[in-house]
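Here we start with a single chain on its own, the form predicted alone, put down as structure tokens.
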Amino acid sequence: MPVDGSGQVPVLAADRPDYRRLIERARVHSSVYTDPQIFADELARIWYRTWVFVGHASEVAQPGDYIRTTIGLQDVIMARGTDGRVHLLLNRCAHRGNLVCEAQRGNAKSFRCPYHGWTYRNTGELIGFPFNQGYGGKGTIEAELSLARVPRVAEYQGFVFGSLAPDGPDLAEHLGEAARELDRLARLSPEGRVELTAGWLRHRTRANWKLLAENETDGYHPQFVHGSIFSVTGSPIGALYSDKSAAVTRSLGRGHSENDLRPEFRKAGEPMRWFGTTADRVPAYAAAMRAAHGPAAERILIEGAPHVMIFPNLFVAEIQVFVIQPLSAGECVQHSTAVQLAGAPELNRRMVSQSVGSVGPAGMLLADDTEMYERNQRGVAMLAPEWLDLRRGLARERIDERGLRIGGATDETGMRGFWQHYLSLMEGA
């Protein structure tokens, strides 16, 4: 991956890339999206060290419920034990390394390895192994051969995160200002709870995971990539992403960012405009919100849901949640589901229907974006130009009343925030 035409890769100790020469304030070198060595470094320094979204508490609502999920390339079981707690276990038998769980979801008190019949509780403890006299009988190896546990597990507003590092910033510090956006999402429920129970769609994409993370809060592309859809459906969304829009792009720190569309919705002052409808078309939901929130309901109904990217893999796009799963330097999976709000069946049905139309197998929005991801990936593999430009809006950035850096609706402020945090992690000891 040549830099500045030198033909040599700048490296640090132990032949690690010199990331400060690959990531600048207003540009990123193409090799960061294509180099397998950098991908391996990302696994070690980002995916296996920081907090990663793994699932939602509503997916394992009852004791014994479990789902299979991932942290980077690690296959993880998220299970609710009889103690009521959520546990994250690596899906690997401690004996010979076979997968102990094959189903994607279910309810079980234990997991049995199909290779030699070793059995584990859904909290990880080894509870049985056939022909135990070969190990000196029961009670001899159980303590040392349990399933490996993800060292740290925490949740916020039902969103469950895991960290494979035993030490580091806690989840509250990791989320920082982004936690307020999850609070905004929960407030849209008359009961104050989000649920992710509509099922997940999986889209495999021939693109580096960071291209997806960048795109999620890129306000520059919607009118061009999605213009035909907006024109056919009569959607007002496209106009929110223009230089005339009052909306802003905000870097929330620690790699998180948002497209804050509330200034535009406040100007209109119309409840449910953010959802493309009016309050009288969802009367039961509007009534439930007004009963739950009182006078504050009007502001909540006007401002709507967040559009936030939470580093490194969680994206909330108003009525949908997306999760990025890296596979290699040039491939990833994007998981998507419809947001479901506790106590809002009328709105939930619409959310599922709209999600199927936009990101389902025949959905138009995700198909558009995926085409762009894959074209980008092919492009960054070319020899020249070597750099991707990130300067849009740099000269007009400002600091808002919360001390956060913001730009216009189409500016690359969020991307720059992503890359500065990425650089701090990749340079770390």
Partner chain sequence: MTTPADGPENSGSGGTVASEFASVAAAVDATANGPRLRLEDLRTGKVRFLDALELETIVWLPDGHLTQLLDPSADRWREGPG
Contents of the next structure:
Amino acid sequence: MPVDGSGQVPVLAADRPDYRRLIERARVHSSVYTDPQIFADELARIWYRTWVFVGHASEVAQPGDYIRTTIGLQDVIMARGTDGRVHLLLNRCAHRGNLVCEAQRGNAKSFRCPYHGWTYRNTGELIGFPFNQGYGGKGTIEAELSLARVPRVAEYQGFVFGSLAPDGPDLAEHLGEAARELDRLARLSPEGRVELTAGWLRHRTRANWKLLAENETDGYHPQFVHGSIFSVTGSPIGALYSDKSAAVTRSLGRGHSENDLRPEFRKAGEPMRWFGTTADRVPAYAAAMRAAHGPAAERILIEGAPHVMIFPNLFVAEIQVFVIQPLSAGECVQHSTAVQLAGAPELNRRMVSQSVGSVGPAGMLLADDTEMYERNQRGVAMLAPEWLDLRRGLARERIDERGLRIGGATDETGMRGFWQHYLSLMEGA
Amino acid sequence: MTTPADGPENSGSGGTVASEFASVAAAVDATANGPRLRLEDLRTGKVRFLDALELETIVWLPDGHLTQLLDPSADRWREGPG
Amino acid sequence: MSASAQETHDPPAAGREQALRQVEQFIYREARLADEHDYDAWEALWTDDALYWVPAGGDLTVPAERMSVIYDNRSRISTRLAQLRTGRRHAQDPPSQLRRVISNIEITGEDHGDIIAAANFIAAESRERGVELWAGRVIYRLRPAGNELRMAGKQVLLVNRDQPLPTLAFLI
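Given the form predicted alone above, I would also like to look at the protein as it appears in the form predicted together with its partner chain.
Let's see the whole complex now, leading with the same chain.
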């Protein structure tokens, strides 16, 4: 697609686009949503390099538990070893490349490939294979043929991340300021623990993954996209995302961003308002929180849960967790589940019920977001005006007391932060 | 992080296999991502979970191999290094 | 059970035939109302203790604790329909063009006076995005009310419920 009128996409020496000319401070070129070459580049430079959310520790609670998950296009097994640690393995037999695990989840301390019976520990080591004389006997080639391990695995508040790069910034550095948002979520559990055990909905979406990542903290769209459900239910959420709202959009650095709704909830000063209820309607939860946190409980119950997008694929929207799985330049899958808080059974059932109503293929919120993503993907394939505009709120941005860039509730501050980090990853060596 | 589900309340239906030499409770456990056999040495309370592939392997173990494992010095009452 | 007792409890063949016909006619009507987005008439089919359930994945235990595609009680059904009636439910604006075929209808049981019936379906959904083919099994809980039937439960088991699904914003 022409960028500079010459009819040619400007490329670097290695035949890669010049990303500085596609991503500017306040606008982004359409081709980054549609070009298969750019998608391939993203796999190499983002998905197979940076920290990517793969699952939650609570999904493999017992030794031997495993689930199938993904990093980019890679099929990944997340397993808990008998050492109690979480291991990430590529789901590919070292013999002929067959998928080793077919079930989405199970409990097995070792995996046996169905093709020729090669058998691996759930930590990756090859235990052996049938008729080993064909390989010169036992102990000949096992050491060099293991399942490939994701070289770096780390957890924060039970959220498990993997990086296919053997080195680079550690998880703490990658999460940066976003870590405290996961802390805020965990703090809402009387036991300080989040669990993702309600199962996942998977929503096939014919749109580029970045349209979703940008939308997650776009405070400009809710009144339009979700006006139908807000009007039917009398939801106060719409007002949180208006020009009169005291909420702010914050760029957290490293591509992470949030809609910080706390200023609005503090103004109201009512515990549990963030959850659309009052403390006396969830008395056991409120009592457990007051017992766990003492006088600090009131503030925690007033401020509620975070609304944070963690680059590139994890989104916590108060009581839901979303994961973005890219498939191609024009397709991705949205995974969604309800947050479950250890020690809060009274809240957990309500969170499942509200989430089922809101998210997934039939969700009264998310189906409409997804309709926008899919129409947006068709729109960005049009030839002109070529660019997507990102300037909203640029002139009124400021730096907050933490040194982070913030804008108004409906401003595109979070998106600009996303693109800045994207550019640093894509144009780096 | 891990909380092994080794309490009897988490066990499914099962039974006890006992002799004058040992006493072991066996039950199919359903608390993990897939079913597994929960074995408990009732004399010590020690618990082990076996998955389906391990059980199949035991079924196919030649008697001689199993007998070697029964040597008290093999593992549990082993002395010294090596 | 003796042969004579069997006969007393078993409705005569003509009665069974009539019950099946009534169930079939109800199911066909329900399908047509859903296909044609006749939200008022479709809503009127439901009882107050309604449960409209489209599970995700294979686990059908403890639905209140697991994510489902749809798990609507009567009040949630009303909300879902009210959203559709606004005309601003983007995922159904414009509404999908729909036709479904229902077959293999059987009365599979009885529970506290409700008739449990099951059927298979294939639905074609056309939107600007393209034609989506939906298929699955439906289990109905139907309650006799005078000469009519009302719907107390509809469970839709999609054949691909363990796979990523596209947007499902119409009445399946």
